[in-house]
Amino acid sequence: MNEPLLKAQGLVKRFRTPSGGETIAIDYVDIDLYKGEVIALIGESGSGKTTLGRALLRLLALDAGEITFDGVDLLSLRGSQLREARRSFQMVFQNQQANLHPRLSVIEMLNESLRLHQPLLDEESRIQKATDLLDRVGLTDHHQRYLASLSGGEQRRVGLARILATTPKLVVADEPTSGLDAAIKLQTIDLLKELRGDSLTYLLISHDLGLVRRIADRVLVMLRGRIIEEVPIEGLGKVKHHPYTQKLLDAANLGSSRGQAAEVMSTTTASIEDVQGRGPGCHYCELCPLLTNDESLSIHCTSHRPPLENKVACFPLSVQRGNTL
């Protein structure tokens, strides 16, 4: 397999409390992405998806990991070393609003982002540019049109058109669909995948299954700040997964009730913002239906973080495998 496009290993990121505490967003994550994949990171709120999307990106400090972006070490960059490295990622965020001018028009919006990002484009080949952009983004009638004046889904298009206009060689989509009536939710989706060509590489942050199901390669499950299950996209809900991402597909219908062949188990509808402990173990102890008969195991969970071995993070799912403790 080629070199990863990015690369990131043991990423830690705490936030304090207002009492005082810490809370732990990323939890020790190693994550790889590879040129041209959708690659779409799942959890519930709070899981900490955002955190990690914004950290791949350098939009948020580490506290400690390492991360490579196209065989530089990105963290060691600076001042205009980081801004010319920041042309090859970009990131949708999921308030748009925020992002886009309420005084420019769309063509402006895009002739300023242009200017910053290819300076040596003169203004009629920026104004050229930017009208082909809208063109490909079905913005062809919408040069003129401001903030106030565009619906949720064409100012979605018209965040993904500034992100073109830096040709990024990776965008982190932060929930891209939310908010969206589903007739405008399948436009986004396929804009995506016609957007993304063979060099384009997503990191797709939802909560969306059926957008998931539809765009992406691979799979990556986040836990209270941990990478927990790693899945090829034709595998999902039809291998055994891990408690908590059977969870998941169960709650959107896309688990083993819709006679997939993973196996059936006992789920719990609590959520895991229900659960108090964080301890040095498994996250999902407290709720995971594979240790009801097994006290040993139980407590092994318990106090053991488990590996992502066999992309899947779960020890009584090792054992089944075979494996030892």
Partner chain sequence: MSKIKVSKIKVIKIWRASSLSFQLSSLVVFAVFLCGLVNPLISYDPVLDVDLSRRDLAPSLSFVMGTDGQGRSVGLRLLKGVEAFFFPGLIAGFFAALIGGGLGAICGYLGGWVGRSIAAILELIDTLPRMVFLVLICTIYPPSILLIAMISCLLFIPSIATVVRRKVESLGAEDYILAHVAHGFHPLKIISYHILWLQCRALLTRQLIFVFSYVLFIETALSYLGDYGVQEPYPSWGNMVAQSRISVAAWPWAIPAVAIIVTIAALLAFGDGIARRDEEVKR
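Switch from the form predicted alone, shown above, to the form predicted together with the partner chain and output its structure.
Since only the chain itself is given, any partners or molecules it might have are not part of what comes next.
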């Protein structure tokens, strides 16, 4: 493929914990986003998905790493250059209330956005444009509404209208459908697809495998700040996955029996607690079903960081495939 739209390498982000310690939210992550692609980032809560999404758009300061967006070194941009660049990458926030200032009506807010991003328009054509945008996201009768009187889905659509006021090349959508009922969810997905056109790149952060299957081209799996697997959407559920990915997929498919689902859930949630403060090795090795018998392998897994080899960061899998350690 050609040059990626966004290329990030060696990203690290540490947070101080209240007790004085440190947690690594992003642990040397490399990520490439190609033009026109929809990349889904999945993983359990607390795995660093949102932090990574925000870091890619320079919404928080990184401790290490470099990001190139559209041929420009993103981390070197300052002030007006950065604000200029922000036009081409926008974010849908997980918190739908972030889409609107609580003291501005829908139309006032869109007017603000247009004044910022299309300064050549006069007041009248701005209002006209804002009206068009609201029609496009299906909020024709909501011009004078404020945040508090909009439903969650409507708030999200206001956010999408605001993004449409810019001309983004990349949109990071953080859980764009969480907390929505099935019908609104479908509408939102359709809207996201529609906005996509043919050139827009999405980074879709989601738990929702249904949504991911519907629109993603490529799936990245994140565990404890690392990307542990990368798989094209056609391969999802068909290829031999990292054991953690397998667990996530099982949890999502629950299907068969409730007991099994509950078991899967309990082990996935347990994994969050268990891996905290772990050493350099694989973050999943204590719960890993592939490690039950092989003593030497388990020592290797706990002391070495698995590379994203053949798109899967797992030693036992690469051994099964015939690679040597």
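If you superpose the two forms and keep the largest set of C-alpha atoms that fall within 1.5 Å, you have the rigid core. Numbering follows the first chain given and starts at 1. Computed from a prediction, not measured in an experiment: that's the story for all the values here.
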query: Per-residue C-alpha change between the two forms, L104, threshold 2 Å, rigid core fit; finding: yes
